[in-house]
Every structure is written in C-alpha cells, then in structure tokens.
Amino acid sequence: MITFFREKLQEKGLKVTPQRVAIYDAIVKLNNHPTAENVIEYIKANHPNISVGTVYKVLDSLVENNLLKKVKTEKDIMRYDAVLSNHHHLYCAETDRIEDYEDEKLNAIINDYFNANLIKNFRVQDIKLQITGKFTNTIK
C-alpha cells in the first residue's frame, strides 16, 4: 500500500516526504475512517517530530490531489478514507462507526437508474451512498 502511495504522489508531482508517508500510513493502519484528531494521536505516538499543523496540511493536500477522500458523518465530523475505489459506507449513528460497503449489483441499479433518468442541467459524476443504521454486532 505504501509503494502504491509513493507512486501516486510522484504521478501527482508531489514530493515523497516522510511526513506524507507517515500520515497516509496512519490512516491505512487505523483502518476505521479516522478523524484528523485520530490521525494526530497516532502520529504523536509514532512520529512525535511531526507537528499538528503538518498533519492538517498534509491531509488537505492529499484530499486536494485525490489521494484521500473525506467522509462526513451525520454529526458533521469529517473522517478520512484511503480507499479510492468505488464503494459506499455503512454508518452507525449510535457509535459513529463507518464501514466500507461494496455491492456491484447495487452499483449497477444506481447507474442504470441515472442513465435512464437524466437530471436536467446536471451531469452525475459519482454516487456514494451512506447507509445509516445500527450495527448489531459490537466486535470490530
């Protein structure tokens, strides 16, 4: 995953810095759509030489360059996602937990619907569902 990230940085014309790699690695290792604060806690514990300001700047830069995606919860908390492939999210409103959800059949239904039902003066580029509910298992 880190090799892929290094290649993507270079493709975007961005320098491969230890800070960028460490912050991306934190998001991947946390594996739970972390908030900036979650990333900062991880960085402080594992890379204490990286400042809080650097974490925010790197996160913004990675989002601007489509190397990370932002995921907003119903509580307006911004989370980060390193998975760039087309997927949806299951969101537990009770615990704020987010899990990736992939379903090719659902994607086909959505795409077919919008291909048959164009929206006037609007071109659909991407569709991401956030399915809100409650996880019935507490183990994660």
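Positions refer to the first chain, counted from 1. Each form is matched to the other, and the largest set of C-alpha atoms that superpose within 1.5 Å is called the rigid core. Bear in mind the structure is a predicted one, so any value in this text is a computation, not a measurement. What changes on going to the form predicted in complex with another copy of the chain:
- Residue 27: CA moves less than 2 Å between these two forms after rigid-core fitting.
- Core-superposed comparison between these two forms: the CA of residue 39 stays below a 2 Å shift.
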Second form
Protein chains: 2
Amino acid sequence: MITFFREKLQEKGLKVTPQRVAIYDAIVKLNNHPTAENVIEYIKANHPNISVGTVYKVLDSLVENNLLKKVKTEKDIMRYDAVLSNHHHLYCAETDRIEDYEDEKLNAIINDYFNANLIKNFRVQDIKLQITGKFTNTIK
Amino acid sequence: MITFFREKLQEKGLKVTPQRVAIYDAIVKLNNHPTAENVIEYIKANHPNISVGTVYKVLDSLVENNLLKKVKTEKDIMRYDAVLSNHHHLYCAETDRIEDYEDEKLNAIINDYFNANLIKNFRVQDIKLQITGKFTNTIK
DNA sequence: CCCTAAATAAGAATCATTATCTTTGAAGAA
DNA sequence: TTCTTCAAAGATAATGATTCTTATTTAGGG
Ligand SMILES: [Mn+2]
Ligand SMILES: [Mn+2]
Ligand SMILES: [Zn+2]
Ligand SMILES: [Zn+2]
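How about the form predicted in complex with another copy of the chain, since we already have the form predicted alone?
Whole complex next, starting from this chain.
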C-alpha cells in the first residue's frame, strides 16, 4: 500500500516525504472520507509539528496527481478518498457519514445504458451514484 | 412559478417577503445552480440594498423547507437548485458548469435495480447520478 | 558529501459563511 | 384601516476552512 504510494510519487516526479506518506496513510487508514482536519488529528501522534498548510497543499497535489480523489458533498468542508477504483457513495441523510458502495453489476448496467443512450452535447467520462439514506447499523 | 412559491411559503408558515421572492426567482431564472454570490449579483439591480446575510439565511431556510436543494460539489462554495423533481447532474470536468439531466427511463432502471438488490445496512431514500465529463456545446 | 529545486513550517491573509444585535415590516387581530 | 407583534431583514463583527507568503529545511540527483 505504502510501497505503491512511494512508487506513484516517484513516477509523477514528486519527492517522497514523511509528510506525504503520513497524510496518504492517514486517509487510507481512516478510510471514511476524512477532512483535512481529520487527517491532522490522526497524524498528530507521529507528526506533532506538521503544518496545517502542508496538509492542505499535499492533499491538493495528491488529488492533482490522481493519488486521491475529492468527495462531493453539500458542505463547505472538503473530504478525501484514497479509493481510486470505480465506486459509489452512501450518504447518511442526517449525519456526515459517507461509505463506499462497490457494485460491478450496477456499473455494467449503467455503462450499457449510457453507451446505448448518448447524452446530447456531453461526453461522459465518469459516473458516480450519490445514494442518500439511512444507515441501519452503527458506525464501523 | 412565483405563485407556487408564495403558496409554499405560506404552507410552511414562512412570511412572503420581497427578499425571499427575489432570491427564489433568481435561482429559477439563473437556472444553472448558482452560488449565493451569483444570486446577490443577479438581484442587485432590483434589490440594491439586500444584505448578504439575508441571502444566506433565506437560502438555508428554503433548503430546510424543501423549496430549494443544495447541489453536491467538490468546492467549498455552496450551490443551489430550484428544480425539485428527481433529476441528475452533468458536471464539467474542467469548469464549474453543472447542468440538469432528466431521464425517466434511467430512473426506472435504477429504482428496479435497488429494489431487487437491497444494500446491506442501508435504507435508500434518494439516488442521484453525478455524471462527469465534457460539454461539447457552448454555455446556453 | 554537496547542491539545489522542491517541500515544509509558521503565521498572516482571504473569503465564504455564520452569528449578533438592532431595526423593519408582513400579516393577523381589532 | 390601524395596531401589534414576532418573524425577518440589515449592518457588521466573528468564525473557520483554506490559501498565501516568506523563511527554512530536506529529498535526492550528481
Ligand atoms: Mn472557504
Ligand atoms: Mn466556512
Ligand atoms: Zn469512496
Ligand atoms: Zn439540478
């Protein structure tokens, strides 16, 4: 996981720094689409002096280089995702909980549909479902 | 349109004020999922003294009362939608352009799929597609 | 081991949004 | 129609996530 990350950084010509590794690692470990603040909190134990600005800058550059994705929300706090594979999101209607939803069968249906039904004046690159509702279990 | 809005306000026990009407009207007319700033800009001609705080407060309360919807984005600037019917969004991969995509056939397919394939530990309330790609026409 | 461009740290600045507090006015009652 | 009142609007300060600036550090190639 971390090895993959180091390789990817080098591939993109980005230096492998402890900060970048720690931030990426935090997002993988936290798993549930954390904010910059969540990341800072998480890595504080091992990196007590990391600069807030650094976290934001690293997050930005990792998104820029396709090592992380931003998650769309209706809040003005950004959230990040280390899962790059094609997947959808379950949004809690009442809290900020967001979880991944992977479904190859669904992806196939949607791809078929849009291949058969082109959208006028629009070339589709990516389709994600935002599935809003209520979780019936407690946070994992 | 505006009549519908006035009735809805009364129904919810909210006063019909010129500001509320102007803000709602702006979002309908602008149509492309404007920000608070866009709304202020738009209504400035007829409401030169409207307070910024009022615009934010009105937007919030209209969302709260289901007269507007927030649009999920990966920016920390909120955007609003007066279209309440079930519809999806086309997001430009390179700009902030967002357009509506309505497709009853697609909605049926998705509903069927999720009725047949329940998600574990999750009760679905609403499903929207975020369709990212490139517009091949100029802004309407 | 050195050098240098790239990255980080620290802290100030920005800016969308929220909060506070006073004034206004919509709308029901009289 | 006028009166009354409470919700709503206006003005402006505060907040807080994010961005910027500048000095300092460091990854990594030579
Ligand atoms: Mn912001
Ligand atoms: Mn904010
Ligand atoms: Zn995800
Ligand atoms: Zn819309």
